[in-house]
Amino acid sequence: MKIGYPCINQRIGCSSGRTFRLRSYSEKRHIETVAGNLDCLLSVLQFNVEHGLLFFRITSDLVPFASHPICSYPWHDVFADRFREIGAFIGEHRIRISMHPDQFVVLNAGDPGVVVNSIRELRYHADLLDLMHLDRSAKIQIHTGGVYGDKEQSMHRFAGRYDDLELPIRRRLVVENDDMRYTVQDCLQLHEDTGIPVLFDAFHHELNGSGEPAGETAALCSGTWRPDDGIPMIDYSSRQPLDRRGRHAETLDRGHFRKFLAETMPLDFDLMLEIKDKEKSALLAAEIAAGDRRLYQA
């Protein structure tokens, strides 16, 4: 088991997901600005590995408008060598990569130019990835999409596009259930159709579940990932006190924390901390699991 956060590390002083406004685009700012967010996503894996903490999700911003018209410089080649160093840096360490595209990124949509944009966006993605020379198990995660008045036709329609879509895109992508609209069992069927992995987000399965024990659920999910898929991934976080429903929690909940554990018990990931304070609490975790088993020894 490997700990780690997503996108955002909140002590070293740089973002790697520094972007701008369309309108200010040039390919001069353009390439400055990515320049920047690969030096300092450089820099957060060094933190990370100095400090043991070995999964973590990559923003989309890293190439700003990378899948927009207007981008039509080649900055795969322009990049090309820093993206293979730094994912030198990654396979040397052993570290594991996600990356989670935003709500934008609609498989089953209605609107065909949805679809468009987000298969061009799911391309930039899959790209950035292998640039690095990352294999099969740095995954990139998208949740189902809209009900649009049938789930059950919705379902049909994101298995579908799912099945058209590039290899180099499907063998990455994996689905997670979500807070309101599908449950961990309608991932559970579009795997059934697809073969996609399940990705388990345990907080989710809180908020959009019929009771069923994590442990269970998450077990369920992790025969969904073939050996190539590399180790299953989940996603934690717990709700924040006396706030809306869905807010993630602001600081890592030790109890809740320890009891995700056990209840998991025996069962081997890489836990992705969705918790705000970022890699804080995901030190304080790690600490937490300082005794169990599971826990990825460099």
Second form
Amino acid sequence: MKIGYPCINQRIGCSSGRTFRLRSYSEKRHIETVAGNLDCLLSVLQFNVEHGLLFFRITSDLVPFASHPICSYPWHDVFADRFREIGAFIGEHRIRISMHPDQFVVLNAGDPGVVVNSIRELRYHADLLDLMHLDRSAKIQIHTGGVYGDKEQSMHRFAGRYDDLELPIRRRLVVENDDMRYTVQDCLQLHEDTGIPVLFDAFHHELNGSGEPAGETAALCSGTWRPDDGIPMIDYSSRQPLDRRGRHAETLDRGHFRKFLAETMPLDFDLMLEIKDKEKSALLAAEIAAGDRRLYQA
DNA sequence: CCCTGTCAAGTCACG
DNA sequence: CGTGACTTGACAGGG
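After the form predicted alone, can we look at the form predicted in complex with the DNA?
Shown next: the complete complex, the earlier chain at its head.
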């Protein structure tokens, strides 16, 4: 099990997702921003290796506006060497990588323009991982999308669009249950229809499931990953006490986390901690998991 | 320096 | 119909 956190390291004082307003766009500004983001990404990955955190989600803002028409210079070529160096570091230290495009990627949208933009955005994510020469275990996780008043038809539309995707995208894409609309059961159905691996989000499942036990549900999702997809990924969080429904915890809830570990114990997976204080909780979780798993193996 | 309106993009719930 | 939430606030202009 590798443990990780998404996008931002709060300790080392740089951001790999710096951006700027579209109206401030210039090629010079863009190149400077991306160069800074890549430097920071490597620093964060170095920190992670030094601290035993070998799973990381790369921010979608690494290359701002990458799928926007305004970004028309060949950034792939400009930064090819840098991407390769970072990818080599990732490979050398066996770091697991994920990316999570934001809510604007809606593969099953009714509006063809939204679908075109979504595929452009997915192509950017796939290009980035390809430029780093990562194998297909580096994943891009998305949600199913909208329901539009007819879930069955909307799932069917997702399946058709997935089947039609170009291979560099399709080989990396995994689908994750969300907290409002598409449950794990829905995602498992999509796997049946298309073969897409299912990324289990334990927190979303608590909010948007029928009480199926986490361990069994995680095992079902694990069965959807092929060997060259890498070992399954799972997203974990708990609810921020007293806060609104879907709010992620500010810091790791030890009791909740140990219960989750116990429930899923026989399974191997890479665990993404979607907790607000980032590497702080990831470090704590790694410590707890190491202890509990040692206990389990004894 | 601090404050805050606004930011490329979609969907849906809520009031 | 307008606003806020989402996985993640933070840029940029004005005071």
